[in-house]
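Next comes just one chain, in structure tokens: the form predicted alone.
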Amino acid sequence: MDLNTLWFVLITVLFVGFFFFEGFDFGVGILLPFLGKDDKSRRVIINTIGPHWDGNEVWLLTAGGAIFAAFPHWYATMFSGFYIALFLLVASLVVRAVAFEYRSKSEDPRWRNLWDWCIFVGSFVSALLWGVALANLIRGVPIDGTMTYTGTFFTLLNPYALVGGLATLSMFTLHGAIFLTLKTTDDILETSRATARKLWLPTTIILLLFVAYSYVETDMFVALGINPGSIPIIAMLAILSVGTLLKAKKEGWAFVMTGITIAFSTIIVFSGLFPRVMVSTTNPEWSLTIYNASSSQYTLGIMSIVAAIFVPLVLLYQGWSYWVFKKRISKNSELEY
């Protein structure tokens, strides 16, 4: 494995953390104005977030900077091409995190009020922004021979990355679901699993549509070697199998099996980009790859040798949060937020 495949590699292994923990992240701020009656439980259920939404947040915030430092060229065009979509995709988090940091400065129902539907809205725009992304990615937008976006804002809105907005707004929103019913107890839990169990079937259809769809509109699966008679066996067979978990009450097993939806599909997505990293509609010729769009070989060995340090110690740390946030938080615990 030369250096240019190892980042493209590591970057696909930090969207993968990055979507399945900011992914139930995501899912809970979604669910919040919906599941939360009063003020108490909606404090509990963001609290079940609270110690870890900004820790899961640094996966992004890695995942940008391994591109820009990997693939500059790879970064350039996809934030000059997607400037507005990643805008409202960044000011969407933004307010989010200020709306997390704000609800409880004051008592007025209003007041917190407006910041549980900023959490909503920030967290409903943000998952839908991430899957119209990866579909652009996947399915190749108008790039011309100097690496160039040449297509417009409503470029990005086409009816397949629409598709996909809808595949991670749903699945993250069950994710979501099966969190909360890890993380609460007594009319909180009820109300959530009976929520997962209702959001399970049109979640899977969804995702059933975006694979029919991908086998329509990109290469992805000629480029996995998987025939359009076959799909992605794990990822399908993991979401399938959440029903009936769900109907057993093994709702741990249930969020394992949405974990394993979400990093195989991922992976999926990766890999049938690969070796490209973004693809020409105008030119295949002019798609961007690891090897014309990255940093030169020092450059990535200098990158290698300080991940190979510090990724083990950021993952030993998070581990280390959740084991410490573990406890389930009902509407007697302590609450922060």
Given for the second form:
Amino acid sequence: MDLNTLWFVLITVLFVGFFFFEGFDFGVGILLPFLGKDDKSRRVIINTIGPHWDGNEVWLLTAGGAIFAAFPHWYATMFSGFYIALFLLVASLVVRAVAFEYRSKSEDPRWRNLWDWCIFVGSFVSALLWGVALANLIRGVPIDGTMTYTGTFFTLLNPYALVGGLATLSMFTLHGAIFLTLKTTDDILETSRATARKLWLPTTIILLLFVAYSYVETDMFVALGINPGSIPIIAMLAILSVGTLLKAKKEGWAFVMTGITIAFSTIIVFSGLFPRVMVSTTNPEWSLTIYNASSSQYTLGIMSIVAAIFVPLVLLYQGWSYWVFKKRISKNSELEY
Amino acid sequence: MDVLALARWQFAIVTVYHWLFVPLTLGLGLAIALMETQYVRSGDVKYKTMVKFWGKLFLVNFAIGVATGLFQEFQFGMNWSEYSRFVGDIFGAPLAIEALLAFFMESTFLGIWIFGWDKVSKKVHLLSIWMVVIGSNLSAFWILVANSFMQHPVGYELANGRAEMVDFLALPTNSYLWNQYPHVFFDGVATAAFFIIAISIYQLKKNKNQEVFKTSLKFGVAFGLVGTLFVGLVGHSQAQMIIEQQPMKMAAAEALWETENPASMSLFTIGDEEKMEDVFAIKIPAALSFLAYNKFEGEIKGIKDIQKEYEKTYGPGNYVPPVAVSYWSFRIMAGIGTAMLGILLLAWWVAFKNNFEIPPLVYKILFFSIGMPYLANSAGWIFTEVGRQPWTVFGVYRIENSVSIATTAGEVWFSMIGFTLIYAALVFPTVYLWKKFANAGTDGLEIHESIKSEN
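Okay, that is the form predicted alone; can I get the form predicted in complex with its partner chain now?
Following is the full complex, with the preceding chain placed first.
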């Protein structure tokens, strides 16, 4: 494997980490107004991700930094091209971040209500936009011979991308609901269980619709062929099994399965792109690839050493932090948020 | 306005706003880590009360600092895509390293620190806040590695139409960085000190929890003296280096139109930027030469001569940064920094008095000086960035080549108005919470010996 491929794989890994961890964060934020009937329940729900949401978000910041360092043209074309979409994403993440920290610092119900809305909207918009962005990445966007995006914001809002948005939105919400069944007790646990069961079927249908649509709209079919290989099949079986597992109250396994669906779907999207990083619909020759968009071999080499040392270290202490806060949270727990 | 002008305004707005919060995070984090160290060593709950009280204010600041930092990483690609293409090979690396080394560490251990009071041992809890301090300093360090490359590019060669990295270690050992980072570090210490002093005397005046706030005040004075003295000393050596590395920036800071030997230092100048001459000026003879070379002689190049030199090196063009902005921002920074030392002496006197009977004027001065570091911090960065113009990477890449091609003026307007509104709206809850917590003092803080002590 050359360094360009290695960095493409590493960026895929960072997005897998981001969607897996921040995925349930988004889900918890989206479910907050529906599952939290009173202030105490809402606090319990927010505290399940309290110590983690910020660290989870860093997966995105690291992926962004890695794209900049390893594939500067990808970073430049995508960020300047998807301008308004990125503005909406960052704005959502900003209000959401402040909301988590400020929400329970004042007792005024209007204050708390306002921040709850910020958490909901911020999580909802982000979860939706990720699907829109991914769908446009594999479908391709208009890019000219100078690696410049020539579409507008509305180019990105095609029906296929919107189905993609619904797919990530519903998937993250389901993932979040199952996460809550693992982290709460009593009545919140029961409502989370019921919600997860209700969400499973519509989520699965939207995902299958997105898969079918992808075969029409993208060149995934050419990339994957009649026999798509084990990864898409496992992803499919994983999401199908979630329904049964939820019925059997095996939420731990259900969480593993939504995790596999998210991780493997991300891998499918990125392997569909490979070796391109941005697909040009104007002219396939003008697509950005891991070779024409990359940094020099020297830079990729240096960054590989840095990643080899620090990625395992990060996984180690993030894992430790989840272990420290492994206990379920109830209304009797000491709530910081 | 065209895309370039809009993108510059947006950079200025979001960066100055972000930087309002970062120095306090750097300095107050360190202060809290020192207080908690004292608590763990002595077991005195007074220090735990201090940690809890200042911790609440710290977390409000930290949250908004992190939130406003998000766009910082995205805007290079959004507004400055051509810059990103040109420097990505060498400039992207420190940003990625910042995220991987610093952001993960800061956020994960802050989570442990906030939520882990009764879940981890005292020592692990203490370790967590130190990891947050190390993380936020690593973050400052690596983003300054990136900025130092823009001020004083090193470790690169021009190849394939862009700046490519040829020596990674040249980046973290950049001479510019080793003045810039300590300057920022001690400026964080000074900012936190003035924050602690103002809120402590406010509480002392209300006659609340004398012991905690008297100790905090003393701590603030000591912290402030270290911070302010060193920020000045480092600033001095930094100015000497800028005269060498970016002579135009320093000439603009002094409104020095003509080359002088010995060079005089301007105390107050009203100049005409168009004609490049003074309208009215008060100057101290030979003082600038002294500051630059530690002796009362030595040539300092003026704006006109440097312009001629640059035209020879870089081709025709205007290489003079906005002189008035450079001149005044430099003076605001240095002037406030000097005044802060005087205020600290006043605070010293108050801190070591036996009672808290101080004239109302002294109280007002000490309380409102909380805003001084903020003005100096903003002015300092405005000077650093404006003084580098018209370059984004000094001597290598110009601002008008840096801006995005795909982006339209309408889009930049949209995001600029959007962020300005969001950031402006966030001022209210932030100030509200600070007032609330500063007012409440130590009331309502649940202080008990950690349940899970030594294990």
